[in-house]
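Heads up, the chain below is alone and in the form predicted alone; it's given as structure tokens.
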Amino acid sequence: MCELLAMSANVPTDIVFSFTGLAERGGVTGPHVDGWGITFYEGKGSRTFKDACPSSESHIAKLIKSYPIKSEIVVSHIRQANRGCVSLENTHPFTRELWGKYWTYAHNGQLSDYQEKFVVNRFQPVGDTDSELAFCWIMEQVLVEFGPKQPEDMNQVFTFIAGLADEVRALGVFNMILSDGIDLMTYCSNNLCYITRRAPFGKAKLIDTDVVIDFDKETTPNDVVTVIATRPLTKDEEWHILKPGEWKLFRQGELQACN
């Protein structure tokens, strides 16, 4: 299985600390050696870095760990391939445009008997993974349901997507991260957790490598930062474990909607 990492914050925040822990799972403390990727949102734009090499060995990953790109929304993924070959086009996160916004998606899990269900038209996969095809199908269904103009109530859209995720989960394991650059949605099939950090901030130590950070020195009293991961990244903080079928929607670090 793959592993997911995402962040929603109310101020531009770097994810160097969390990504450093995740990257170790790409070949050192975990078997996820079949590529990795990360997307940072900056206003309406986004920048994505991908590599088909293990994150623990990737020179691009070393750049991300040393260069504090600040963003309010980040989506990241390390891959252990099951559907599709090890290649750049099969590396998450995947991105599509809808309603004049970039939507970014990453999936952890494996699906079966999905080809007949995931019929797509406008949104076509580039690679040959079940993950990307599921993303294209979700986007297709959203377009069919809501039309070419974005509705005012985006909570309604994400609630609809949660229903689609339930359908996909019936085909296998489907842990998902999805963002339109404003909201960040997480859907749990079997392994997903999150933590929301706010004042008073304290210290935290990574599980996968000997790195400690004092968030009090890196933040202001008004900062709110939520981090989502497949498994907890720190050993001295309380992470909230999601249940199968549970979903959460975050905006600027705060919980907006859930089931």
Given for the second form:
2 protein chains.
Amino acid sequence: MCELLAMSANVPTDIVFSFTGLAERGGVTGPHVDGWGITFYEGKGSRTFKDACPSSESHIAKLIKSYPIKSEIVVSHIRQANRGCVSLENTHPFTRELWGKYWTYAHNGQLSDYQEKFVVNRFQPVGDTDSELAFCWIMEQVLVEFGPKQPEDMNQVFTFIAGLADEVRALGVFNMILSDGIDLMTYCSNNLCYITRRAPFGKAKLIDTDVVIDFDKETTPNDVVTVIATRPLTKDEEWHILKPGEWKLFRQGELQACN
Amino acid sequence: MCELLAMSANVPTDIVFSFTGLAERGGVTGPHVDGWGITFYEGKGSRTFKDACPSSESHIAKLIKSYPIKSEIVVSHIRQANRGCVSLENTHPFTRELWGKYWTYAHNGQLSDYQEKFVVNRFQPVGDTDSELAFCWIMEQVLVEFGPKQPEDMNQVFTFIAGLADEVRALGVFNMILSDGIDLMTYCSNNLCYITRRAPFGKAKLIDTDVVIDFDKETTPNDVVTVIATRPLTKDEEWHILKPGEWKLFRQGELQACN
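Form predicted alone done; form predicted in complex with another copy of the chain now:
In what comes next, the whole complex appears, and the chain from above leads the way.
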């Protein structure tokens, strides 16, 4: 199993605080030592930092913790390998381009008997994980359903993807984060929760390491920031726990009403 | 215009020495202050570090200079914007997946009257540079020509791409680096050169900053390392200058005989 972390915000926001908690689970408070990755969207562009070594020891993870990259959408993952060896090509998040947008995906869980279902053609996996193959299959179904030009109504696309995610969940555990750089979709199989922070902001304390943040000092009154994780990252705050099969779409930090 | 740097080697090799020289051209010895990027292949996987700020000032470039990532193929670029604004989505290298491999591309030069020619469908640009659009057009032509399954003979594919590069060069200046993670292709419009280092190794001094390296201390007798750049990076070494329209293919540091 692995851990997921994602963020959707209405202003470029740094995720140092949450990532610091997550990174501890990569070898200190958690057993997820088989690599980690984080994708930041900045405008239409995105950049991904990855390492096949534990996040608690990684030089690059240290950079991310000390050098705040401000982003409106972040997708992050720390890995405990089950399917696929420990290597850079098997490290999440995975990215593919469709409709002139970078789509970024990360998965927590494990699938069985999936090879027959996930026939892919135009989107092919580079590594050998169930996760990346499921991503390629989802992207391929989206391309087949909607064609090479993006439809106007993206809610319709994410609703279609939620239907695909139901099919994938039938093969095992499938907690998923997916973003096209504008919307952030989260699909729950058994472990996903979120919190939306807005004024009046309070303080929060990480569960995994001894760090406290006063969001009031880090934000402006109009900021809306949603953080999604497989397990709550903070004490003293109420996280919304998603139910199996439930999915949510966030844009600029706000929950969208499409499901 | 911009600067390109690439490497092909038969053993995982760090590019800190060459990148140190290149990064100086991003604001110190050169005017290329509009972002920079570098892609490292490690096995089938790849990771790209990018920044829209000058490489000579970038925190992430500092990490690359101080933390040697060992790789068999590297593609790097520092940008002086002509077409397209300064932003992350316009920062090279660009990557797309085809045939279960990550293809990475960087371009030096400028094209004119290209919008009509570069009709794309399956591979679409995310940013608004001539460079990324040309890359998408090349990938699309390869997909149309060879289909969704990789042909056995990759030399044939790169020869086809060289023909496409001739067409792009007719629209302006097109110095290009392209890799699928196994081969590294370089196409010259007016500025490209390379050097292949092998035993007996000697010393070299960077042109752009006061750094000397003794390759003999950094290598083993079987290492073969080819470095490609828009302009020679070192004194005291003989770089091969490519002619307009000339292209080369390197695998594991060795020049391939396919053109």
